[in-house]
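We begin with a single chain expressed as structure tokens, specifically the form predicted on its own.
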Amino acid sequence: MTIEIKGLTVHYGDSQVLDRIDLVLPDRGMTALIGANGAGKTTLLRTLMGLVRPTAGEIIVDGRRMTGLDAEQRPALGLAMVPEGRRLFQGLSVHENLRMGAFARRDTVQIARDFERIYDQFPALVPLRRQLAGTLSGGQQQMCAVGRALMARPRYLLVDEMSLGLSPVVTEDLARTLSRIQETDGTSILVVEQDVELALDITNFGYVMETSRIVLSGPSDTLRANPKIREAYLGL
């Protein structure tokens, strides 16, 4: 599944948020989004999900058109985004938050096997699975939230600021499940993330992003080396 953003400019009242943006978000690969707070990173997934409506551009799908499709259309194009803060029905348990990624789903007998799946992905979860998700902790939070992502079964997995909150431990452990889930299922991955190094680390290529538009772009080893990412991102 290939993604493809055109000239994509969305403002929010006066103020510029995403300044003519064209990326392309591969097939099958891991691709990292990174920069400052306020580059616009989190709107761009937004508009990706149709969330946010672009003032002008186009999201282009495996050669269709989308910009004007609703939010509710875009899952069954294959796309499902973990949102920045994990926004998980708090007054739901783990299994009941689970069961809502697949809320447009009519697949029984494949929605169970997926159960079993994400349990398989996030052991720490299965005994938790009628605890209510307000009382997990920060990580186990954000497993639930991954998981119930990937119950849309998506193509395209869009992460907003995994990192966000936890411990490098919890982090670390998160970013080899997203490692492992875009072998073995062959999910498409787009990680959007502060902590540059964690991002370059477990993605193939990356493009980066300041005041609202993308400044560079190419391998994550090479952004990795290049003396000005590693000056303003890695403290180098």
Given for the second form:
Amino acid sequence: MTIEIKGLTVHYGDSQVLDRIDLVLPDRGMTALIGANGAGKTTLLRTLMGLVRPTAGEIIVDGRRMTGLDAEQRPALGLAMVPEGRRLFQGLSVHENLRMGAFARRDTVQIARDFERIYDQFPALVPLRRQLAGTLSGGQQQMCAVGRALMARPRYLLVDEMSLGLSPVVTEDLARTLSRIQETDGTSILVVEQDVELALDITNFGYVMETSRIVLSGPSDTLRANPKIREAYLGL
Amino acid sequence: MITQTIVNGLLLGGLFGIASIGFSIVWGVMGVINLAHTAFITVGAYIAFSLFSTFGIDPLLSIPISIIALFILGYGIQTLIINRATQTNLLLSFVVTFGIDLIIINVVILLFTTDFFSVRPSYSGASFEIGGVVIPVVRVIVFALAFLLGLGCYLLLNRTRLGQAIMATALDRDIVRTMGVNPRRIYAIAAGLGAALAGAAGNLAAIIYPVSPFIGLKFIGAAFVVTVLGGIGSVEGCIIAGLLYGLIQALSASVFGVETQEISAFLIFILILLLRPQGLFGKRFFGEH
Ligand SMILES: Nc1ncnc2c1ncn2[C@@H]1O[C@H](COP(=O)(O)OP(=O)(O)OP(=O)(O)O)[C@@H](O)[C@H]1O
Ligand SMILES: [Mg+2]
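Now that you have shown the form predicted on its own, what about the form predicted together with the partner chain?
Everything in the complex follows now, all chains and molecules, and the chain you saw is the first one.
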């Protein structure tokens, strides 16, 4: 599944948050989107999901223009997001949260198998099935949030700040899970990360955003070797 | 004597519960305090009355009709007016729903005047006695039906795909969209469900109370007290708080006189809220928007 973004511009009121963004998210791969706080990364993801309406430009998914397509119609096309701050349904149990992830699906039998798959990926969630999501630890919540997005069986998964506030061990674990999903299911994944080292480590390609524009892009290895990146993001 | 009072209070409490569930759901799911809720109850009562007086339809059989009619009314009002007018702005929701209430009640008065009517099926005078306690058959039927409707509503919200979507929307109406849930549609369904339950309550009330444009107003105090006492948006809380409300009213009426019953219920309500602001059965994380 390929996502093409052309001249995408977004305003919040009078202030411009995305300025003519052009990028291509390739099929069957992991792509990184990095950039300083407030650059517009979350806004780009929310616009892809249809939660924010662009003022100009277009998003094309597998040749199909998304313009005018409401957020609630997009999961059916294979888009899912792990939102910034997790945004679990705190008053619902872990299991109910996972089930909500599959809301747009009708293949009951496969959904049942996918529950098992998620619990296999995240064994820590098994004893927490019936616990309210709002009472989980940060790491458990993030596993649940990733699990919920995977329950949609997305073809393109957008992951926003997965590592925020998590221990390195949990972060590694989640990153490994994403890589595994990418390999076994062929799900394409876009990761927005504060942890630039990790992001460039698990992806093949990366984009760098600075105040509402894409300023740099290239294979992740090349980006990692780039002196500017090393200085600004890797602290080297 | 005291047993009789307790039984009377509990039997009426079922009706208070069912009259409040819809109000509670609408408040909990979309943050709208629906002042037209009691007008929906009134419409349900007039549906029972009209079908009974014109076609001789038993008021118990008209319940499904009241439910369907009020669902459509609630769904329609939400889609045409409230979804457009308010985005969980509490003050605006007061103004808009108060206006809707006025319109509905005035239409009722135009159609039926302010006269009092009664719905008296053949079994309305029947009662039986257990250990000196007299139990009117109608009230038992009303209680049982109220309980069943409450149970059905609980199962709908907690055990079905639609119910889960309603709960999820109540918790985060933004992120549910990324899962394919349309919050406006969910709001319309929740409003329809709330109105449908009000319609059922009005239909049941018509069997017990005289039918007038003000029959719904009997429940305005109950709706607030029971909702907050039970925990906003909690169906099971409403049922239990409804019973409690009926009980307190009945006891207060028999000990201090009928005119004190509303006051006592409100006083105990305030007391419980001081001790337990989330209500007796408040659901965690709900109603935090
Ligand atoms: N709902 C909103 N209304 C107005 N301005 C907003 C809104 N959301 C974000 N912004 C602004 O838009 C800009 C981009 O925000 P965005 O959240 O997309 O950045 P980000 O790259 O994800 O940052 P971070 O790394 O901190 O998550 C910021 O200046 C922010 O203040
Ligand atoms: Mg962000």
